[in-house]
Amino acid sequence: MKVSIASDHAGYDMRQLVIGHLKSKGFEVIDGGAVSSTERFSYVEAGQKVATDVLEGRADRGIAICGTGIGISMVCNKFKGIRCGLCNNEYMARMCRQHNDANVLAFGARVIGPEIAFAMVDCFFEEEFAGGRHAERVGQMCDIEQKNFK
């Protein structure tokens, strides 16, 4: 599976750790965003990178990281077809896949530590969409996108 991952400067160090974790599990990684933790880089640009990679088929799923995860998840969710889940524990990462068919995982490097990040990433890639009643709700979200995204 191919994964796009990007971050702002606040998420740079965590991104490097997550990339190592993904590669150790055999994922192909598209790395984007900040080039260091000290040189400012906008979470808006990082979020756009991940969302665009997923939407244009360069990546199967994405991971978006900023200081809190809030800003970058908002950016990702501005793209029609992206369902980005902002998570801070394994249960949320599991549920965003099972119930919401999320294609991007977002989290905050200043909110969680590496071990939780790795556990969330593992859950996000292990889980499948449950379908059933959840498919109806995802369909409703897509209907809202069609109506409101120009």
Given for the second form:
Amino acid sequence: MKVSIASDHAGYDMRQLVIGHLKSKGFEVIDGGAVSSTERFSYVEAGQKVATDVLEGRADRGIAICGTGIGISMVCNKFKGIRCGLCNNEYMARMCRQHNDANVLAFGARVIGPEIAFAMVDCFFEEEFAGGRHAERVGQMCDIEQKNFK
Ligand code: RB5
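Let's see the other form, the form predicted in complex with D-ribose (RB5), since the form predicted on its own is already up.
Zooming out: every chain and molecule, the one shown earlier first.
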């Protein structure tokens, strides 16, 4: 599976750790975003990179990291077809796949530590979408996108 990961400067160090974790599990990684933790890099640009990599088929799923995860998840969710879940723990990472069919996982490097991040990443890739009543709700979200997004 190909994973696009990007962050702003606040997420740079965490991104390096998560890339190492992904590679150790055999994922192909497309890296983007800040080139250091000291040079400012906007979460807006980083979020766009992840979202377009997923939407244009360069990646199967994405991981988006900023200081809180809030800004970058907002950016990703501005893209039609992206369902980005901002998660702080393993349960949320599991549920965003099972119930919401999330295709991008977001989190905050200033909010959680690397061990929680690794555990969330593992859940995000292990879990499948449950379908059923959840498919109906995800379909309703897609209807809203069709109506409101250009
Ligand atoms: C950067 O200082 C910070 O604003 C950003 O990483 C993020 O937390 C925004 O939502």
